[in-house]
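Take a look at this single chain, the form predicted on its own, given in structure tokens.
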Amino acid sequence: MQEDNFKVTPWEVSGRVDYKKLIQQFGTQKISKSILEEISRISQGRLHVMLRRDIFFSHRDLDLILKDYREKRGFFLYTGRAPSMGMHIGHLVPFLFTKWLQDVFNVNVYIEITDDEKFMRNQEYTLKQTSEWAHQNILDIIAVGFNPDKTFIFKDTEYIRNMYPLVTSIAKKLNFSQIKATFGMDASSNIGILFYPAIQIFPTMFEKKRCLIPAAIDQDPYWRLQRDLAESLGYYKAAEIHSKFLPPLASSDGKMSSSIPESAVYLSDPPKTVEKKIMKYAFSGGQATTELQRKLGADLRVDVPYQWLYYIFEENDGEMQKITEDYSSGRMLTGEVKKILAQKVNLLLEDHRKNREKAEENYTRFLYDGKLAKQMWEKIHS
């Protein structure tokens, strides 16, 4: 979708997203209250920050993922990851939410790994390069602490000879004026890219149960035509669970980009470099002096690292209540704020770097030897 002050594809994200338009022109649903009070009974009282601040803020048939689960028929997640050189904060945040649902439904998680749609969407990349980043973005994703049971991770080029018999399925189902409409498409586009919805649509079909994709918004249009054609095929349409972006450092626009270093935090930064990508870029809602910001506080709106901690570093509710009064207020300063975000991103960049270290360990039961690796690898779709 493209506005005037904002656009979102699933490859390119700009301007200040207005979310509410989004719901309305993707078709999709607000979660509402009582979605959010059944989430938070099955969870015990522990409500998801991204849940409880409205970041996960829209879906497609989460009710019915409920209903499932309630009468015992249960359900599946899956999400992906396209490999990049290193992966960022804004890469994290759905992998987070995504090992949180598994923790509280007990169910099966399948992400993909799309080394296969990297390759041929970027000229000037490698195959060998891909795979190396998928190998290193598999690292990470490890180490946020999915259940190495119930979890299988899969690289498209390696277990396309599994995917091909059900792919071919999806693929005649899809046609290029589909494709042309959906993604933007034209002449120019490699035959590889015009055949890749068929690739990304599939792992919705892993179980004959329904699946829960938590994704970024931008996303959506993946989905939309698999549910267009799921039911054809004997599967559920794909439920969804959107979340908004994480901005960037640099700006309160868009999302964060691997390409622009100085708009991200890298998993792998090391605390030094976190601390001065804060204090040095982060965009600021506050006044141009101290005096201004203590007589008219900041404008929170736009404030990246009032954003950031609004969005998954300050779970605390009271201590958010009490950074958003006081720095709206003109009782806090920018700096301060800069230096409470600077300790979180880099607690959790600490946690993240010892499991990373024990990661290489258990690579092989994630992907090829764990309980549902294996039965994923014997398992021939026709």
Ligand code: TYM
The other form holds:
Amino acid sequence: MQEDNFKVTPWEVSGRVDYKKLIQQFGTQKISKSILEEISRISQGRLHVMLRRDIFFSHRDLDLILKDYREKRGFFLYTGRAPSMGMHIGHLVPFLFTKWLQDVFNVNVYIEITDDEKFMRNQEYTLKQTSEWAHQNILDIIAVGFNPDKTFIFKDTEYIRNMYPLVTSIAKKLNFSQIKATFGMDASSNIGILFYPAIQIFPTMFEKKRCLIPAAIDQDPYWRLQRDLAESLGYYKAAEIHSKFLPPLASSDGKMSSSIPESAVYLSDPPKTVEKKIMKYAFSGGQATTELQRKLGADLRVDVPYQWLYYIFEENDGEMQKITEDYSSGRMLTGEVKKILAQKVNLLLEDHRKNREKAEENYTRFLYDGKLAKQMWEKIHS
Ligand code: TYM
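Compare with the form predicted on its own: the form predicted together with the named molecule:
Up next: the whole complex, starting with the chain shown before.
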């Protein structure tokens, strides 16, 4: 991957990702027009902005998921999160989209919180920390608005007793060479993290139906391993729908990182901070002076505020078209685009904060005593 000047793994995304090339490298499929048309029909013409604008751009077996839906066999959704101190806007992408899929298809959603993964991957973190972050991140996830009767959120360190028998069957089918080749680990990696892929694969087998995983494309290596072994255990190969990465504020390369605060907008950032980060740090494709901008217009391919608006924050196609034309031709200046973005981000975060305040009330329903959660705790997976 080196010669392409970009890298995508579950732990590192760097360089300007060429998504067309990535589809070839990973061996996935571009989401076709006919798939989009079918989802549009099912959603009564209200295709999600992330599908309309190609952020969710690639898949494996999404056609089979739609077939299972058409033929009433059904399917379920699975996604997850390795807890960290705070969630940023990029982390919200798969959850917003998964909630929309749940509403459209009326299916169960399983959300894995990998407090174990986070702990084992970083020598400096304690389990107490990752467990506290898990709690905070779960409140953010609940605030997205999932259906409490059809959603099960679980922390690995808690649910392990119920999953362990099936996890051992998965682990038995994975050898060190595969893990090494898939994730680039070596003999110095701790044995917990070598074993961990079995735990992330396991929820794809929660039901004897096909599983659809919405996530950014960085998670794909796990699903490749899953697809090699699932059928031998009597389960379906996982289907996936992959998103691109929302770029960090400060450059259009790589993905947002929680460890570089100015590169990300956090869900907990107050309005003034959001405004300041966007106005000060967001990388602009506009020209150096107003005069030049009026003459030459902005380079939209590298302009981060434009991309954030395009991918998520300006859902109205007509408005987006106007911004595209005016900004690229120089009628609009960077400051104006940044202002629109800051307003939109703050609107979303204000809504999110309100929902988050109520999330604690529903916490136990999602984790322990809601309809689906209760069923899951009664089950030992083997
Ligand atoms: P984590 O916590 O790194 O990321 C959570 C989810 O957010 C996606 N993501 C992004 N999407 C768009 N733009 C970005 N800038 C961006 N940054 C992160 C990730 O792809 C992921 O979907 N090992 C996983 C946790 C996990 C999981 C899963 C994820 C367990 N089971 C099943 C997806 C599906 C992790 O570290 O995610």
